[in-house]
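Just the one chain here, the form predicted on its own, laid out as structure tokens.
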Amino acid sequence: MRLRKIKGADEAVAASPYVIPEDPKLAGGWGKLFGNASPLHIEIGMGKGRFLMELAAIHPEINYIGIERYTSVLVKGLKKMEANPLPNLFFLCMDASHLEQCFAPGEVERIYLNFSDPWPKDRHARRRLTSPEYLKRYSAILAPEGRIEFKTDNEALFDFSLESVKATGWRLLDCTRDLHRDPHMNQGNIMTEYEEKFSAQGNPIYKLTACR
């Protein structure tokens, strides 16, 4: 994914209290940068920050970390979290690869993954943040009961979705080919930018909720 530089950017977000420096030391220490022992939530791929930000308003009691790993993109969240400091957020940016790296296992009891990257290519099949590759890496950091929760408006990726959940021996918990017509699913979702541009265009929403 090829992305327009934003001039000062990275100084933005290295300067800024609401972003955690990547590092080890972190992995276990999520309830005492935050000062409580509340449930840790992460989205991997949070881009402007809208869905996050709306989920910790509307959840104090539970702690959330973004992770985004483009500081262009990240500095307009930044923007977004100054404007309205929320006490139960922070950001990390840094490339999912690392997860297992900054989170302790068990110490994550939900991931949102929301319109990621397609990667297309067969050869970039890896990448995509539903393979089994990234499976083991969320195994890894999850609470036993944790769960992962997956939003696309690309349909090939979600049936790529469909068939790593089932590859790698995760428990699909839930399912919907066009979530803002499922009275069940859409209850209480949070709509990211490209969700409302996507469902805008008519196109449907693919949601699946899955644990190990």
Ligand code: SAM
Given for the second form:
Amino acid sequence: MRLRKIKGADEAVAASPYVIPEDPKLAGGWGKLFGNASPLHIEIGMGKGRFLMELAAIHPEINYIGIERYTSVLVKGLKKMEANPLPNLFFLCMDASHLEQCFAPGEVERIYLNFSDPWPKDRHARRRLTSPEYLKRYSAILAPEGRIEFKTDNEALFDFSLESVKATGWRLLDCTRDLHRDPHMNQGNIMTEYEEKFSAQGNPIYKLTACR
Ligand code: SAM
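Now the other one: the form predicted together with this ligand, given that the block above is the form predicted on its own.
Then the entire complex follows, led off by the chain already shown.
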């Protein structure tokens, strides 16, 4: 993804009350931060955050963390949050490879991966957010009944992800190659920014859910 650096984004993210600074002390302490013991769901690579903001508004009984590594992207989500604050949603500006430093074993009940960067070159396969390397990281922080939910418009990335699930011994719970025409899996679907764009171009949306 080509990214235009937004002037002042670093400062805005650093000063925002909605962004929690990356800190190993966070692990195991999210309930305290939210002030309740609700289940914790996270989205990795949330972009501008529309998906998570809609979800958090519908589900006040769940605590959400949106993870995005670029301040220039996150700052757009912050503007929406300032206009419409949600008590059950915080953001973390960090790279997902640091997940295990910020979440304790078993602390997360669900991980959303939406339209993750495809990293098409073989030598970059480990960077894909559904690679076996990342599934191992998710395994370390997911609750026993926890699961991942992954959507993409990229067939090659989807096939790679199915292979990863199989190779790591995870269990595929559900899978579709045309989400918007699958009445079961599309039930309650919340569109992300990318999903809206790609489906408007006529691309099918792929989705899988999996657990360990
Ligand atoms: N999820 C949004 C959607 O569906 O509209 C945005 C999708 S965009 C293609 C992928 C986003 O993931 C980008 O904003 C990118 O910066 C972020 N991202 C990619 N790899 C990441 C990583 N390792 N850690 C945190 N964020 C990441």
